[in-house]
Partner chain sequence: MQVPTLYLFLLITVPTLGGLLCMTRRRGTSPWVLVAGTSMITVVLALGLLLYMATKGLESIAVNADELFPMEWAIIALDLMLMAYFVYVGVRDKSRWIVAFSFLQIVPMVIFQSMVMGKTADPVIFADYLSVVMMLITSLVGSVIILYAVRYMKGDGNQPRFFAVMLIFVGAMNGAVFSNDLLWLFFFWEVTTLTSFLLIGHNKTDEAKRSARIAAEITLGGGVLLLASIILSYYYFNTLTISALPSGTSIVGLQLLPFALMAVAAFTKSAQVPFQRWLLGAMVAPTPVSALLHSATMVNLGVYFLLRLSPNLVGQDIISWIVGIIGATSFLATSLLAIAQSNSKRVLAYSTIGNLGLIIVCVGLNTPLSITAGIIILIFHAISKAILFMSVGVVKEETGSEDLDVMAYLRDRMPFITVSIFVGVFMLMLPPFGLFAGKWIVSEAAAGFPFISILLGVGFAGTIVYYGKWLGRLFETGPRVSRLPALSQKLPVLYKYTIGALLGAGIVLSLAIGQVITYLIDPYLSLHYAPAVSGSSLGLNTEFGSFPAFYFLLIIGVLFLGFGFLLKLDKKELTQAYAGGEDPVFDLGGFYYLDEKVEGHWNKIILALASVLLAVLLLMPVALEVFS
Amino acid sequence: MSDLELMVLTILVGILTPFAIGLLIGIDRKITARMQNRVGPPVLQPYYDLIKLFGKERRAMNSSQTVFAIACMFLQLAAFVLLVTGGDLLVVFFVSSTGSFSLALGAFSAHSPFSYFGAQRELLQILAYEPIVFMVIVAIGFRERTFLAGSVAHDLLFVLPLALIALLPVLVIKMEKSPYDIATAHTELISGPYVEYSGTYLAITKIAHWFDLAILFGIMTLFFWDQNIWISIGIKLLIILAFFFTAIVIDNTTARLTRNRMVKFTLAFGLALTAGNMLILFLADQGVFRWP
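Return the coordinates for this one chain only, taking the form predicted on its own.
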């Protein structure tokens, strides 16, 4: 594949991925409804919801809430563009994290008890998954000797398998699924940090959430690489779908955890797996044993 074709493919992936995330959310709702013996909404419902929200009147409780919602979307968009164009993974991490904090700050600025509780729970979730994502990026950089996403040119699937598995609870949290649906539980009427957003500004936060998920899926795809671009794309898609369907099964077979248990379990599980994988890799580099 020539450089021009690769550039066109990168642009297409960058444009189509957010739409694909909306489609995945629609498929998730449909599958979840079927597993609960319901018909469920159409697969394209997330797009219908978004169009409907953009058609509503623009209202916000204060200007700060508006600024934080827009900042959240643009920061997640910037992090996604950096990732797709092969930028520094550490920069991607910090820009995306700032976007996540912007969502919580927007909820804090609403001066509403429901929004305040949602923001607190959102911060707890960030505390639970951000250290894991950071450690996974460090593990990739340690193995590849670079943090540039575009320079990851080795198959990491069998070298860092534990680090990849550590991203599963992170995905469940970011998809707002049980047992980690702390901020936006299915059984509660309030919707966490989104509760005081409506209309266009709620649509903006939803788009930011799509980009946030796209970044996590993008990091997962770095674990496989092949010289044949089509094989590479195919396996990357399989990795995404495997994690996506596993998250749906976990959502429908587990009960909601308490906030403290969510933080303790997620951090212990994710950090232990990632640190253990890095230790194995280090010992293998020192010649103690062969890995894999």
Contents of the next structure:
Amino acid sequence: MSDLELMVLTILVGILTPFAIGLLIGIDRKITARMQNRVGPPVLQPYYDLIKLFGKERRAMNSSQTVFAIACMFLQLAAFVLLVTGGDLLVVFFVSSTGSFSLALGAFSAHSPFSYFGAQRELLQILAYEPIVFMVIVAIGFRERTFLAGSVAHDLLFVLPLALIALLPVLVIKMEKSPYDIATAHTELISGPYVEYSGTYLAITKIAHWFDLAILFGIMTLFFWDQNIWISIGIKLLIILAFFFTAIVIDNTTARLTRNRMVKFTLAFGLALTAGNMLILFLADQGVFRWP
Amino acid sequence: MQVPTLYLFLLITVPTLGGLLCMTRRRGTSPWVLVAGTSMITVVLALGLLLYMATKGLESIAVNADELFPMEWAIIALDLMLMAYFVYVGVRDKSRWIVAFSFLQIVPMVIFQSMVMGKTADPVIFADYLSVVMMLITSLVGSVIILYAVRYMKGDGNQPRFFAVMLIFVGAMNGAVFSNDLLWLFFFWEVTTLTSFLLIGHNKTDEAKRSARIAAEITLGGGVLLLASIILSYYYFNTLTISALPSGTSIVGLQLLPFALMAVAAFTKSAQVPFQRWLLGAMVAPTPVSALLHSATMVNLGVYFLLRLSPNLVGQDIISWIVGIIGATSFLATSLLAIAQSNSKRVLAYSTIGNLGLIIVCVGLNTPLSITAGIIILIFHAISKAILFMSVGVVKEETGSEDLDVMAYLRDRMPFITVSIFVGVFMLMLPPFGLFAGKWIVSEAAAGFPFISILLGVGFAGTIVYYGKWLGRLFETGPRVSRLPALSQKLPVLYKYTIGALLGAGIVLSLAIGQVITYLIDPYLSLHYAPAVSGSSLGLNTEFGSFPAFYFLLIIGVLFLGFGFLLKLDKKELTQAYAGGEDPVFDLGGFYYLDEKVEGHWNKIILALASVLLAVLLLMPVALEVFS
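Now the other one: the form predicted together with the partner chain, given that the block above is the form predicted on its own.
Below, the chain from earlier opens the complete complex, with every other chain and molecule after it.
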């Protein structure tokens, strides 16, 4: 593939991914509805919602709130652009994490009980999932001897399968799904950190969330690579869809757990898997046994 | 005396003499003219030395003992006086430990001095760029803190003594940094122990006295270890010169013991686990003291000494490993314990221990990449910690409390301080500011050591949580269109300028991170390692990745300056908080994940774990000797 083609492809992926995330959320709502014997909204509903939100009257409590919402969106966007252009994965991770931090600060800046608890729990979620994402990226760097997303060119799927699986609870948390919809907790905290946003500002936080998910999916796609571009894209899509549907099934078959259990389980599960995987890699390198 | 020698000499003596002159003033008066003058001269000297070295292209400055002839005798005499004073203090405060540790220093010291008398360890003074960086931190940040203290200590009854000790602290710190003779280093090391003891106990309350005693006990214990390591290294290597210590794999078996002892001594100074108690107790001191201890002096000495020794330990994988794990354990433990805190100074204290732990991780990894990261963290940690402590001091002065929950609405009440705390925290952990570069580089350097990576990963997340909780309180405010009138009277000018100067310095150095690496860090690295991080105009590149710092600075700048000014809410956009139909008047706060009660329990676990690690570190040379 020539450089030009690659560039066009990069730009296409960059533009299409956020749209695809919207579509995925629409599909999610449809499937969830069917599982609960409802008809459900049209698949394009997330877009309709977004467009409608932009047209709504803007309401907020103060300007810090809005600045932090905008900061969150731009930071997630910057991290996403860096990932798509093959930038440093650790920087992508840290910048995206600053975005999540910014969302929590925005929620804190409103003097509101639901928002306050949402923000506290958002921070706790960060404590639960960030070490896992960090370790998965370290595992990739450990294996590839580079942190540049653009230089990762091996079949990590077969070498680091456990690290990939460790991302499942992270996805559940980031998609705000049961059992770990701790921060947004619709029935309890009325969408937590988002509760004091409306209109355009709420739309901005939604876009930020889409980019956040896009980054996580982007990291997952790094696990497969093939000479043939179409096979590559096909399998990458399959990985995303498999994780996505598993998350939906988990969402519809579990009830929300407590925040302490979220932290304990996610950290123990994720760190054990990634560390175990790296141990296997290390032992294989030492020639103890064969590993693809 | 030649020009560079004069600079080094003056950087040690000017603050010390200024301090001694302060002592001549009567109690109850403010020696501010002397203090300001001495600080200014120190700043000029510090910058002068940097400029001199840069323009002359000097990589290092070495001074032989005969150039500073009387100083050697003076140091021996002062050393003995210092220890005699500690014996007196121990008897006065009824501390068995202080007396014991003083005797354990004084007796071997006298015997050892009589043995090595007349042997010169040339060069006695040696300054390369690592020393210069540390000296700049001490002299510049330290001077700013001392100027801030002029206003802060206005109502204090015994200002001459306070400022005298503060200034001598800076002088002693510079002395320790420039010393190349281990015995000189030991002397200055113990002077910082004394000055920090005096400053922590400055308020003369029971709590202050107790904290000062604990600090003295732990750091004097470290001094005993340092002395032991000096005697051992003379025994094994027949030298007292730091730059002549052997390096690499030529050190075998028991010869590693002096290095292990030096590392443990450094841990006591830098308050690493299990010695963290003294630094947490030290917060009873007036805020400028905390600022000085945490950012410019004391705790930096330990990590500086380790950084200085790291080229000697290249190839000593096992020792380096254990050192790295102790640092990472400190970082993780404090990152989690800090979440449970409700007092801002305690949060900052834990954060200091954590960041120093991070530097020790860098020393443990001991690659060019990690050493670069370590020095970056050292620089930016000093600046941000000073900003944060000084800001908390102002809050304490206005509200009478350091509690996180009291800081709600601070955005309206003290806008300048809110910005300074925000920028200080940002600089301490978030991209694209200074310390972040270090955090990123150390993460890359640690990629080959998954065990350390796990501890770091959880620690980073913990850092986000405890600082998030704090910043959240600052920005909390009810419905309003624009800023409410500030509740407090105008911020004193001196506060504004001192904090502002550090904010400016931090931001400028963040922008020029590439130049900081090229001109301040690489000249040192190139003496022992190959430079590992290259700065381009847009960011930093390493072997493993790249960080386009400039873009992110742009983004952050536009976000918080641009939108902060442009985005004005309309009055009709304003809304009340949603409270489920209840009265929207409520008091938030007190929601902490871990209780402060848990702290004691955890401390026991950490103490046990860290003691085991230390024992392993000290026994490892023996084991290597036996099994090799």
